[in-house]
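This document opens with one chain alone, in structure tokens, the form predicted on its own.
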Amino acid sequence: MTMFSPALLDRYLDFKQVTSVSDPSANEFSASNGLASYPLKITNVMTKWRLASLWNYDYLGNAIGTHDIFVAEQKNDPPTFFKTTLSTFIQQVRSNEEGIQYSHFSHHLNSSLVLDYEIPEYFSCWYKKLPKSEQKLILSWIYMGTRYSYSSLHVDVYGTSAWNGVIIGKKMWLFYPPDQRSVLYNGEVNPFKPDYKRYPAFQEARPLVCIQSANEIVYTPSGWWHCVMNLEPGFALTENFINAINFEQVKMDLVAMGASKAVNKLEALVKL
């Protein structure tokens, strides 16, 4: 069983904290001045969105609660999965019943919920320029979980960057820069309960740490390893994106994968 303790939290807080910025302009955020190169906590942006005053468990349940979702029971090792409706899972998360459960889903994309937020220019995604019929990737999710539920250590898909905004709850993020890849065991190690006998080099890893509360956004740059734990029950909205900030990195990842058609499509997006 994976469990999280205040002692572990205290230990990680000894590491360097992620920088917090308030409502940066597109120019302030641009890669040219370095802001976009590191993880950030961004405040005073979500409060401008309709979702800040609208989204709660009831609002979400009324909008998309009948949809089925898959939930990971992380109290088991390895995790097991079960299928349920979103409304049923919302009841479990609200009551904080026994279990460490986490789920992500994208049912909001086909509902009026997408009208409740308008992301900043620096998070705009070139992929959305494609006709709907050509958009094969899903790049937006709602993550919902109980206390101590978590995501494993990973790098975001295709070299994309991401933003995550908490609606309800509190999260702890651990970020590891690309140059620490050699001690991260390709994400096999669990930073929240590391097995140093099995992964001894992980003792050399030095994360950036971020505590994220409701109405705060956390930005993950392309290529940064990271994992997240819910310190409180809740849910968050997140999206991956491709634009000028990470275009070259995404292109490099696609070339390495041999995805020539995707590379051609990406290069065409620049001209749109």
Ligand SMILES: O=C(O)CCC(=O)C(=O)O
Contents of the next structure:
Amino acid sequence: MTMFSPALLDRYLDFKQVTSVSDPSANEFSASNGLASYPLKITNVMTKWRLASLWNYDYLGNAIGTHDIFVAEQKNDPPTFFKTTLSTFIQQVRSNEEGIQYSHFSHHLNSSLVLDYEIPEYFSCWYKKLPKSEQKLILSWIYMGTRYSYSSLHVDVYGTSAWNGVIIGKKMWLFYPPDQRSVLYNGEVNPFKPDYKRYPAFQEARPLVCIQSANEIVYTPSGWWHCVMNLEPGFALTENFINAINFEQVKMDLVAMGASKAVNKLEALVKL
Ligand SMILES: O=C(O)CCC(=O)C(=O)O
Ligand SMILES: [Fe+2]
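Could you drop in the structure for the form predicted in complex with the ligand? We only have the form predicted on its own so far.
The complete assembly is shown below, putting the previous chain first.
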């Protein structure tokens, strides 16, 4: 079995870095061939949100700490899962105990925490235009974990795009364009512990790399493969969104999963 070694992370620093931009305009972001075509790091936006000065482990614990969450123990391969309360897990992450543990949850959506951020126009989501009672898909999560916890290689759900803002911690992102699917073995390979014997063509894969610190937002375009390593313990807020840029892909994915009603409603709403 291939083991994870932190030294491997340093080697990824030699690859091309994701572009960084300060507080772009909606037009700079969405214009054809604009910033939205590639992964992007966005600075000086999150610092304008209330959460930048409010959110920390205690604030989160006070707001939603009593809720149960599922935690993946990633030291085990394949990972095992256990259930605990968010407050207990916060203590575990802060005390830096043994283990590599990662959890994502959406309890913020039913709390006043959602009042602490205002997403820029270019991240606005068509799905949120539907009446609340018809919004069945969950599209926002908080990710919390220890050092070296990670998200494995994937493209985002339903063909959506996403933004991700780090509140506490530091992440390394590896991005691969949609056309590298075959050398990624459809996402089976783990770039953080690559098994070249089993996945020889992965040696041809060339990632874009992004180091994301607190108060920086990372944008993932629809269809881009990515995996994410937490270089430091912490937590981040992420939302996936549907817009004019990704709608054709989202439409195919939603129809394929039997949600054509939602597609029809979205189309009617945005009057395509
Ligand atoms: O681990 C992370 O922060 C990345 C999460 C992610 O890629 C996702 O929610 O789709
Ligand atoms: Fe993702």
